[in-house]
Amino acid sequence: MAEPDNVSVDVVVVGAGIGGLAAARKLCAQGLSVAVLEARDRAGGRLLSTSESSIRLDLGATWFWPNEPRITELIKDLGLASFPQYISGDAMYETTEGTQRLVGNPIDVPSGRFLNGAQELAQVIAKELPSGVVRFDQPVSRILATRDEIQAHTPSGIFTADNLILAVPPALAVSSIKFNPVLPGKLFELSKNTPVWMGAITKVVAQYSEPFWRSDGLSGSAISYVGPMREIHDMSGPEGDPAALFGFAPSMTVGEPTVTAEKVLDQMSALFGPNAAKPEQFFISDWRQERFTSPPGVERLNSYELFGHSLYATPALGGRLHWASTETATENPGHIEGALAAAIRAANAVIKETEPPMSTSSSS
């Protein structure tokens, strides 16, 4: 059996989603040593894209918006390609009384998409970071803070630092990590009850040979009060290649089985016609089952007013523990932009802690 690693760095970051990686990028640029501990075998967290298409399809985060400066700047810095979301044409509306075609598309607003999938954001940053910074298959089971340091314990060893950034959903952190000392009562209760953005959602993606709905003058967008998907959007690439639709199916009951392909395709056919029942590829991504994203019973968490709570901006455990998931952001929580805002806040707090105090001099 291999000897456990005992690693000392300036900062430990828990989670290699976009928040954790963006924080690490900023810290490394300041010359600090960083270890990013990721429980999965991949970078991205809730940024997850397929690899089966010439244009990758997003099973997690999909969009960014024009009024989001951080993600816009990051895309430019990384040299990534993007294109506008397709929103032209009419939308569909579904109730228990049937389907209705709406004039125009009141559902969507102008937004951007990532040419090679949203996960590319995380993958490019992970590759750009110094060798050895990002460590996969490292689920953190314990965080121990003392007067002098803070430690993250994983199956392979102990990672010791001056500061630690938690870049995972707070509810996941408190359900899967043992804190010593325990988190203050108000912070623990806040973390336990803060929803995981999209954590109780199943995302469905259907890829087709062509965007047939566009020929019918439809945008590919729909709102439904019947389900199983409550909203649907176009996920096609530029010029409609590859052609795809995607939708969100919420789960309101703990342990409720996820949607089936049969029910989804029945709904798609009712909305967009018989061609919708003939996808070339079909993906069902139930984020409740992602144990490194969603804690057990994630469906119960619905107090979205807890997003961006002021306690998340205050370092805990003697000032060594910082929060950097999108749920903790005061701006655009739930978006990629929110994760970047939280990451920058946490990284700046750490950098401020590591700066030497200003010296004072007196004249004799």
Ligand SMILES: Cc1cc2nc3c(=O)[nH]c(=O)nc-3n(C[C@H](O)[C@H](O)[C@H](O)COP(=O)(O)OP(=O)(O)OC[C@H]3O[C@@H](n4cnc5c(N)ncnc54)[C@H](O)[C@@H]3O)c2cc1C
Second form
Amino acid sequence: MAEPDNVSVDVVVVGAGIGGLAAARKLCAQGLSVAVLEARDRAGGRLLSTSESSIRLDLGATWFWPNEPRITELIKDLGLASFPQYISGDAMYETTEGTQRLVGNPIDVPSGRFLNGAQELAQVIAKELPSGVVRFDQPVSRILATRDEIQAHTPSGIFTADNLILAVPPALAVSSIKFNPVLPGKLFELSKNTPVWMGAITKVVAQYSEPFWRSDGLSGSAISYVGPMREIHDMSGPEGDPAALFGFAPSMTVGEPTVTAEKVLDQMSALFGPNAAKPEQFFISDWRQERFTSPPGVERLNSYELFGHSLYATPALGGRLHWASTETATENPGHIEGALAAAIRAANAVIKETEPPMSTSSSS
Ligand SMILES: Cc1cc2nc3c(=O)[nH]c(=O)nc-3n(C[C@H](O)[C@H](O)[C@H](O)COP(=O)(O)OP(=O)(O)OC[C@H]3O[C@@H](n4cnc5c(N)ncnc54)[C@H](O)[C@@H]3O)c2cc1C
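The form predicted on its own done, now the form predicted together with the named molecule:
Shown next: the complete complex, the earlier chain at its head.
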């Protein structure tokens, strides 16, 4: 068996989602040595795009919004291509009484989309970081803090640092990582009860040969009180190529079976006509099943008021552990923008720690 790695850096970042990567980017730019430990074999976490089609279809996050300054700035900085979400035409509405065509589209608001899929955001940052910073297949199972240092243990190594940024949904962190010493009671309870944004959602994406709904004057949007999908939107590329629709099916009940393709396509056809029953490609992504996103019983977590709790902005374990997932943000928690806000807050706290103390004597 290979010898375990024993690596010492200034900062360990747990998680190569957009939060962990944005924090690492800022810390590396500051000249600090960083190891990003990622459990999966890919970057992006809840940013996940297919590689199968000419434009990458988003199975995780899709949109960013015009009032989100950090993501707008990052897209510009990285030189990524984006385009506006299609929102023209009428929306559909479904109740137990049947389907109804609305006049106009009261469902969608203007938003932006990533031309090459949202995951590109994470992949580009991971590539731009100095070689060896991002380490895949490194699930952290234990975090151990002493007076002098903090360690992250993975099956293949021990990573020691002065500070650690935990860029993992808090409820997942406390259910899958052992902390030594244990987290303070209030922080543990808070983390255990903080929902994972979209962690109990099944996202369905159907790709078609053409955006037939647009020819009928429909926007591709729908709200349903019947399900399985409660919300549907157009997910086509620019000029409708490739043509696609996507929907969200929430899991209201613990252990409720995943939606079936048959039920989803029946619902699509009821809303958008028989063409909707024949997608060229079809994806069902149940984020409850993603063990590096959602802890068991994620459906039970619904105290969204815990997002951005002040305890998440207070470094724990002797001031060495900093939180940075989107759930810990005070601004736009849940969104990519929130993950960036949390990452910047955590990275700034670490940078402040590493700065030499200010002289107490002042000439002014
Ligand atoms: C279906 C869906 C649709 C969404 N739509 C939108 C949208 O349109 N717009 C928007 O702004 N946001 C959207 N979101 C939310 C958005 O994806 C998240 O806000 C953002 O990606 C969170 O980033 P993060 O870095 O905080 O967490 P994550 O992306 O969850 O990253 C955490 C990382 O930590 C890793 N990890 C977990 N446990 C360990 C461990 N023990 N050791 C090491 N690594 C570990 C994970 O593999 C992951 O890579 C959506 C999410 C989903 C699921």
